[in-house]
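The chain below stands alone and is given in C-alpha cells; this is the form predicted on its own.
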Amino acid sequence: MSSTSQKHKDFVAEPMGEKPVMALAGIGEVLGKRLEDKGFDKAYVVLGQFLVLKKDEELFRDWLKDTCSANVKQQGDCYGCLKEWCDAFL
C-alpha cells in the first residue's frame, strides 16, 4: 500500500479552481518554473493535459518527463494526484 504525501490530500481534497502548477503532488519549485515557462502554469492546464492522454499512466509519465524532466517519483506523484482528483471530481 502506497502512502500519499499531505500536498497529495489537500489537492485532492477539494475542487482546483486555480491553483497553480506547484500544488500538484510531486511539482516543486524547480519543474513547477519548468512548466510554467512552457505554457504550463495552473493545475487545471497539467490536467487538460492528463485527459488528452486520456488518463494513460504511461503517457502521462512519458510526457511530465519529457516537459519538464521529472523523474520516476515525481511523475507517479503527480500521476496519482490528477488520477484520484478525476475519481473524486469527473
Given for the second form:
Amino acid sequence: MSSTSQKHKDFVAEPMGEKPVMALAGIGEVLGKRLEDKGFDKAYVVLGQFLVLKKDEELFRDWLKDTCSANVKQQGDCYGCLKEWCDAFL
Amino acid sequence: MSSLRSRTAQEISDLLDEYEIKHGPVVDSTRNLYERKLKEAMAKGRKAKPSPDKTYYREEEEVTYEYKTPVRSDGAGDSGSYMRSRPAWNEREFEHETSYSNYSRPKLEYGGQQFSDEPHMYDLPSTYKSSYLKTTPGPSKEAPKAPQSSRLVPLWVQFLFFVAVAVFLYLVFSSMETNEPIKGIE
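The block above covers the form predicted on its own; next, return the form predicted in complex with the partner chain.
After this comes the whole thing, all chains and molecules, with the earlier chain placed first.
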C-alpha cells in the first residue's frame, strides 16, 4: 500500500489489545472524542462495530459519518486500517 | 408511513431486504444507521419489493365441464335429426334410380344393403338415444356418464356419415362415367 500512514502501519502490526480509539488510522482527537461520547472508547469496540457491519465498506463509512461526522478521507483510512488488521489477525 | 423507530429489529431487517440494502444484524449500535438508510430509500422511492401476495389462480379449479349437458341434449337431437336425414338421403337414392333405370337393380341392392346397414347403424343411435332419454329427464349434472368426447356429433357418427357420403359420391361419379352397371355391388 502506497499511501498508508505511520499510524496505519503501527496499528496493523500487532494485535490491538486495549489501544484507544484514537489509535485507529483516520481517527484524531476530535473524532475520537465523539466516538468515546457515543460509547466507543476502545479500538476493539469500533472493531466490533466493523464486524457487525459485516466488514462492508459502504456500511462502515456511513456509520462513521453518522456517528462522528468523519469525512471521506477519514472514513477511508479507518476502514483500510481495520480491514487490514482483520486480514492479519482475525 | 409508520415510524421506523417503533419497529422491531426484525421489521427493520425485512425492510432493508425489501429495499435491497446490504446490512448486518440490527443491533443497538447499527439501528440508527439502518433507520437513516431506510428513510433515504423511502424518500428516493427506490425499488421496493412488496411482500408477495399469495394469489392462487383458481381458474383451473373453477373450470367445470358444463358444456357436457348441451352436448348430450344436442347429441340426442342430432341423432334424431340424423335419423331424419337418412331416410331423406335414401329417397334421393331412389330418385337416382328412376333417372338411371339401368341401375335400378344394383341400386336396389345397394339400397338394400344400405337398409341392411341401417338397422345395424340405428341400433347404436337407438341405444344412444335411449340412454339420453333415460338421463335427460333427470337432473342433468355436469358429470359425464359414459366416456363421451366433447364433440357435438359423436365421432363414429361423423365417420359413418363421411363414409356414406363418399360412397354416394363414388356411385354418382361412376354412374356418370360409364353406362355399365356397377358389378361390384351385388
